[in-house]
Structure formats: structure tokens, C-alpha cells
Amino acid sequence: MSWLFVLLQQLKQFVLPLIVLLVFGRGDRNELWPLIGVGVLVVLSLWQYFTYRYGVAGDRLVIRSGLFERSLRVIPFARIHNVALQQSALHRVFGVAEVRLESAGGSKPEAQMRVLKLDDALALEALVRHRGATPTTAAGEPEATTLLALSFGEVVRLGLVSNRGLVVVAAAFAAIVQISQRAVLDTFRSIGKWLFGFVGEHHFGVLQYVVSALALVLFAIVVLRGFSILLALLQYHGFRLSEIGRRLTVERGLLARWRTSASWRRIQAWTLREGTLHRLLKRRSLDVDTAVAEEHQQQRALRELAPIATPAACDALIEHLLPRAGWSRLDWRALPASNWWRLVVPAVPVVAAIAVGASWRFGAWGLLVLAWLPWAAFVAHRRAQRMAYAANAEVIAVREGWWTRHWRFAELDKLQALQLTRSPLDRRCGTATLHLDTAGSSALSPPLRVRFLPHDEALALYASLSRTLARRPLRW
């Protein structure tokens, strides 16, 4: 049966070209040649599957693959940072799972088993947890402790605060545009013609136009938020964060199930987020960076310790996993708010360019775009008032944001490099920026840096951290 899942996995990569060929093909027999190429690739994939074998040798995993060109790969269990189990709906029907074993660095997993029986997959995860020793020979299997579980209401709140629906709709629209721009233009033209025709027939007043426009916007927001809630239920139903010994395990998913396991010592940096809707619902999100190969499979990595939770629950998680950091007792040091204007500077040329374009198109009305600058200055001033950093013997943390707030922090043992920079504005204002590099940071994560530090204070902090990094070994 396993070959069937491999075949389906390979066909998933070609389903879009097949649909395009079937829908937009013109009946020319030459267009069947790509289908033959797909068939050859499927045969090669099945060939690879039937020559793929793995086994356990002490504290190592041995993988053999290939027939004509054979490959032997030995992976010490100690090198495996993350174990990811995925079950699609079909996997769950047949009681099997896909397993990925990932180490730090690189863009591919160390090993990937397309299909294993669920019991075998869990046994392999246990072997990694005990670094090759079977649970019967280990010094007692510790009980799993649940650190966080999301109820149905919490998952609905997660859908409300997320923009997943908007992202999926935008991606689908972009894909359709790539396939057929004419179809998209014709659709918009038909909707516009119907809408303007409807308005022309009824001769609404100005107030009715405004109310109708607001109703349409509200309807679009409700539909997108409803779609986001649906996606959240599919992806985060049954979310459970548990701790077994030194490893953290996350399980989630309604139809497809993900189970990701990693040692808590592999966490490189932490991000606590709080948006406007988070504050209205009195919730926050807690994400972490782990140094594993997850270039294209972000959903399988251990990145979300708390997709949504109360501030108290997030703080309790941090205190539990970083007991020596003293998170609740950090001495936050405010950064000079007098540099607020530097947060506005990047927006000035953009707003000016838009105002010039708008005034060229709409006349003097286009200059109304400049009204954005006072608001941007107000936001920058509030952001500058909240900017702060904290450092002690275990952790360094940065606090930024106003409408959307975040706290970014890392243990000193996880810092890989320090960089002190001064731009021309920094030299003019007597400030500097301290950059702190850690492994595994995502492009979507806010940078771990302290901006607008007075120069003398920046030099002192840089020297103090440099001495600490030189004295203590890097752990990751």
C-alpha cells in the first residue's frame, strides 16, 4: 500500500499542470508529451521508493537508497533537532504517517520517510528522544505534561485575529491571473457592469451610496474573517503543547494532523506578539525560532508554542521554559523618545511621491495624501515611547511597536554574533544600533536589535555582551 502514498505525493506536484492542460489545452496531440514526462517522473519516484531502506545502529540512524548509484547515510540521533509527523486525511484512514527528521542548517531534512505505520513513526520519535536507547532500557519514560491546549473558542479567536483568509484569497487570485488574465478582466468587467447598471436603475441618494459602500466593505470583511476562522479550525483544531522530558511536542489539525517534536534547548529566539485584535480579545501569540531545515515547510516546524493565549498563559510558558531568565522581573530600560522623528523619515519620500502622482491625476485634491504625515508622526512618537530593552545574566530582550506590539528576546548562550553599527543619522544624533544574531530566525520574524541607543551606552552593552559570549559556550 505504501507505494500508493508515494504515487499520490508525486502526483500532487503535477496536478496543476495537468489541470491547465486539460482545461486550456486545444486538443493538439503534441500537448500530451508533458503527460508522458510526468509518467516517467512518477516511475522514477516509485523506483526510488522501492530502493529506500532505513535501520537503527546504536545511537545512529542508517539510511540506504538507490540501486545503480547507491547512497549510505548515517545520522547520529544527537544531530536530529526536530521530528515532524504529518497525517493527511488519507493517512489517518490507513493509520500511517509521513516522517521528517531535521537537523540545524541546510534546506532539506536529514531524512524523510513518506509512509510509516503510525506506531512505527511514534517509535522512531521515541528513539530520537532517547538518542537510540529503547524506552525499555531508558531510565523510565517521563509522563507527558500538557503546557497549553486550545479550546474551540480559542481557535475561533485565532481565526479572528489572523489574516489567513486574506492571504489565501490573494494567492488564489495571483494564481488565476498567471493562468488567464483575460478571464479575470472579464469577470471584473461583468461585475462592474452589473453593479453600475443596478445603481443606475435605482437612482440612490448620496447617503444610500455611502451606506451601500460601507455594507459591501463590511460584507467582504465578514467573509474573509469567516474564511480565516475556517482555516484556523482546519489547522489548529485540537492544538496541544506538551512536554516529555527535555522535548516539546505540538499536535494540531482537524482533517490533516501535524505532530512536531523538538528539544526545548533547540529554541534559539522567542517572539511575543500582540496586535490590535489581540488586545481587544485580551490575547497574545508566542512564537520561537528553531535551527532546523524548514525552507518550504514552515507549517511543520516547531514555531508556535502558543498561537493564541492570554498574556498570563504566555508569561507562564516563558517562566516555565526559561526559569532563570526572570521574565516577569526584567528591568526594562527605555530608549530616548527624542528620536521618534527618525521613524517617520522613511515614509516621507513615499508619501510625497504618492501625493505628486495623485495631484497630477486629481488636481489639488491629490494633496490630501499629505494628511497622512501628521498621523505617521503621531504613531512614530507613540512607538518611540514604548521602545525599550532589557538585559541580565541570562537573556536580552527588545520591546517595540504600538498598534502592533512585539517582544523579541533570546538567551545569551544562543547569541552567535554581535554587530554595532552607526548610520550617518546615528553619528549626527550620537546613537548606535546593536544587532544580535541567532540561528534559525525567520524572514517574517522581527529583527533582534536595539535601535537608537546612546553611543556610550551601546559601547558598554556591546563590551559586556562580548565578554559574556567569550566566556560562555554557544549552545544550540
Second form
Amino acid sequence: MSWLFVLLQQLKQFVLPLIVLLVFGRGDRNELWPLIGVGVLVVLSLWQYFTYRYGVAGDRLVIRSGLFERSLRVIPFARIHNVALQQSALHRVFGVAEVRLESAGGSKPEAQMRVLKLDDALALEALVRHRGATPTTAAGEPEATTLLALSFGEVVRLGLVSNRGLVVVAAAFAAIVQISQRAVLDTFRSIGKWLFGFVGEHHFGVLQYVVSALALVLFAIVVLRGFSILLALLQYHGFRLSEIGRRLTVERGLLARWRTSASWRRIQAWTLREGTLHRLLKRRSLDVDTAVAEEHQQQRALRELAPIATPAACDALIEHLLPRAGWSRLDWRALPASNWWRLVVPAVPVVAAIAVGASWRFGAWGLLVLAWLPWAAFVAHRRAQRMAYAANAEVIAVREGWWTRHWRFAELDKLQALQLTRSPLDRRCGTATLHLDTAGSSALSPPLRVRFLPHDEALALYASLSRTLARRPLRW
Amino acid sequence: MADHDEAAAAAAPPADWHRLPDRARLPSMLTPMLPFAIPGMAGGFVLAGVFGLWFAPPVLALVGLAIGAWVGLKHHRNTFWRLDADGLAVRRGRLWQRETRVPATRVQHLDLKRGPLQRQRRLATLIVHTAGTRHSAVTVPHLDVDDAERLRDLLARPVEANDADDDA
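Rather than the form predicted alone that you just supplied, could I have the structure of the form predicted in complex with the partner chain?
First the chain shown before, then all remaining chains and molecules of the complex.
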């Protein structure tokens, strides 16, 4: 039966072009020629699937594939960083799963089993966990302990604080534009006509205009948040972070289920975030970086330890996973707040340009844009007052932000390279910036860097860190 | 500009920092010349198209070449490297200073590149790869060949010692 799955999965890639071809083709017979190409591709991929075999030899996995061109790949279990089980709704109906085994680096998973019975998939995961020694140590299988589970209410909160709804709207918009640009324009025009016709008929006063505009905005926000909550429910329903031995496993998803597991030692850097809405709901989120290939396929890597949780729960999680770091007893050192004005500097030319443009268009009213600068200065001041860093024998941590705050930290063992930079402004203010590089950090996560560090302090930290790194072997 | 100060530039390197050899000056100057000349030429073509200034493309390209050469000269003068017990450090820039340090234990693999001009002048470019994200490749351009090979061998040693298999 599994061949059906492979066929479906392969066809999925071709379905869209085929439909486009059939619907938008001009009914010419020649349009059907590509079908032959598709058929050949499907046969080839089926071939590929049926020649894919895996086996275990001691502490390593052996994968044989190909019939004409045989390839044999050997992966030591110790080198597998991440095991990802993915089940779409269809997979779940038939009780099968797709498995990917990933090591650090590279652009493709080390091994990919398209269709595997769920039992086999879990057994494979256990094999990786025990590094191939299952039969003898099966009796000593440690129990899974749940570190964090999200209830329905928490998932709804997650939807509230996230902006995933925007993604849905943008995707829908893009899809509609793809299908027909006329439809979009017509819709907008008719909505506009309806709105303005409505307004024109009733001769509202200023108050009514304001109220209706506010209602419109409110409606848009409610719709967006509704989408966000819906998406959060689809992706995070039944979220459970558990620990089996030394590996962390995350399970989540309503229709499609994901199950990712990685050793907690593979965690490279940590990000704790708290946005404005988070603060309103008294929640935070905890993300980690793992050095796994394919950064754009984020759902497969172990990334979110706590999509949303109370600050206390986040701290407890960090304390549990980094017991030696002493997260709650860190000695935070403030950075000199006298440099707050440097946070405004990047905004000045932008605001100036917008003000010039606006005053050219609207006259003196355009200069109102400049009112942004005092606000920016205020925000910068608050931000500068909150900036701090902490370093001890195990971790280095940076704290930044005021409206939206984040804490970023990493174990010293996971640091890869150091960079000390000084811009002309830095030299004038007697400061420096220390950048710390870790593996697997995504473009979205904030950088691990200490800004506005007094120069002598920066030099001392830089020297002591480089000495520490040189003494400790890399463990990632 | 402040960095025209020859005396200050000469005084910058402390004793154990090494500068690039003098024969690396020409390759260093050539490297940024094209990246500056091409935008110059493109701008020139725009000017030629809009205002009919037929001489703009070659003139601006030449200006770009000159700026590139000047930048390259600055790079050459303000690049220093140093190998100590902790690892490799590279210091670059004068107006915007940056010092990158790769501890010897963090080196993943090393590349040594030699272009035709570099071969003729006994130079080599050393690229140190780490597992990091933003500084995953630290480049030391136009080193003396012997220095580069020595650096490569010294930095490669901890990689081998380090690679005893660890747990998952």
C-alpha cells in the first residue's frame, strides 16, 4: 500500500503545473505532451523509492539506494543531530510517517524515509536515541517526562500574540492575484463604491466617520487575530515537550502532526522573547537554535521549546536544561546608558527624508513627522537603560529591548568565533561591540552581541573569552 | 580624512602583529578595483543615456578604478594577523576596525587559495572555516606562502586531536 503514498506524494509536486496546463491551455493537443515527461519522472521517483533500503550495523545506520547507480551511505548514530517525524492527515489515516534524519550542516537530510509504519519510525527514533544498542538496553528505557504541555487556552493565547494571521491574508491575496488581477481590482472597486456610496447617502458627521473608521480597523484586527488563532490551533494543538534520557522531543499539530527530537546537547543558542502582547498576557516564549541543515524548513528542526509559557515556566525550563549556568542567579551588568542617543542616529536620516517628502506634499503639516524624533529618543533612552549583559564560567547572555524584549544566551562551549568591532562613533565614545558567533543561528533570531561595551571592559571580556574557548574543546 | 595620517597608521600595529608582505600590495589593490569600476561605468551609462554625455562611462569607470585601488591600498596597509596560543586573530580596517578571533579548537577546515598573480608573487589566501553562522569563513588575504602554510598546519593540528568521537 505504501507505493500509493509515494505515488501521491510524487504527484503532489506535479499536480499544480498539470492543472494550470489543463485549465489555461488553449485546448491544443500538444499541451498534453508534458504529461509523458511527468509520467517518466513519477516512474523514476517510484524506482528510487523501491530501491531505498536501510539497516543497522552496530552503532551506525547504513542506507543503500539506487538500482543502476548504487550508493551506500553510512551514518554513525552519534552524528545524527535531529530526528523529525512528519505525519500529514493522510499519513495519520494509514498509520504511517515520514522520517528525516539530519546531521549538522549540508543542505539535505542525511536520510529520508518517505513512508514508514509509525511503529517502525518510532523504533528508528529509539535506535538513534540509544545509538543502535536497543536490544540489550531495552529494559533500561528511561521514562519520558513531560517538561511542558500547552493546554487549549495556551494555544489560543499563542494565536493572539502571534502575527501568523498576516501570513494567511498575504498568501490568500497572492493566490488571488495569481489567478486573476482583475478580480482583485474589481473587488476593491466595488467595496470602495459601496463604502463611499454608503457614506455619501447618509451625510455623516466627523464623529461617525471616526467611529466607522475605528470599527473597520477593529474588524480587520479581529479577523487577523482569528486567523492567527486558527493557525496556532492547527500547528500547535497538543504541543508537548518531553525528555527521554538526554533527548528532547517536541510533538505538535492538530491535523498534521510533527514530532522532532534532538539531544539537548545539540542546542547552540537560546532566545527568550517577550513582546507587548506577551507582557499583557504575562507570557514569554523560548526558542533555541540547533545546528541543523535547511534553515527554511523550520518546522522540522527543534526550535521552539516553549512557544508560549509563563516567565516562571520559561526560567524553570532553562534551569532544568542548563543546570550549571545558574540562569536565575546571573550577575547582569548594565551597559552605559549615556550612549542612548546612538540608538536614535539610524532613525534620523529616515525621519528627515520622510519629513521633507511630506512637507513637499502637504506643506507645513508635513513637518509633524518630526514629532517622531522625541518619541524615538524616549524609546531609545528606555532601551539603553535596559541593555545589559552577563557572563560567567558557563554562559554569556545579552538582554535588550524595551517594548519588545529579548534575552539571548549561549554556553561558552558553543561559541565559535569572536569579533570585536569599533566604528568611528565607538572610538569617539570609548566603546566597542563584541559579536559572538554560534552555529545554526537563523536570520530571524537576534544576534548575540554586546553593544556599547566600554573599550577596556570589551578588551578584557574578549581576551578572557578567547582564552576560555581555546582551553575548552568544541562540543556541538 | 583622519585615516590619511601616515604616522598614525604606521604606529598602529603592536609588536607581535604581522602585516602583509609588501609584494601583496598589487594584488590587494587589484581586488576591489572591479567592484568599484562596474558601478561607476553603470552610472556613466545612465548619465550618457539621459544627458548625452558620451565621455561619462569611461571617465567614471576610471574614477571607480582609482577609488578601488585606493581602498585596496588601505586594506593592505590595515590588515594584520597574529597567531598565539589561543588561536588566530585577524585585525582589519582603520576607520571601522574589526578584529576577528578564531580559537584553534573551533577550526572546522582550512582552505589555501592561490591565484595566478599570487603564485607569481609567492602569496596565498588563507580561509579558516568555523561552524558558526556569521563568521563561518574568516579570510586572511595575500599572505606570504610560507606563513600561510605554517598557519594552516598549526591550525589544522587541534582539529585532528579534537575529533575523538563524542556522545550524542
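The term rigid core refers to the most C-alpha atoms you can superpose between the two forms while keeping them within 1.5 Å. Numbering follows the first chain given and starts at 1. Being a predicted model, the structure only gives us computed values, none of them experimental.
The two forms, fitted on the rigid core, differ between the two forms by 2 Å or more at the CA of residue 187.
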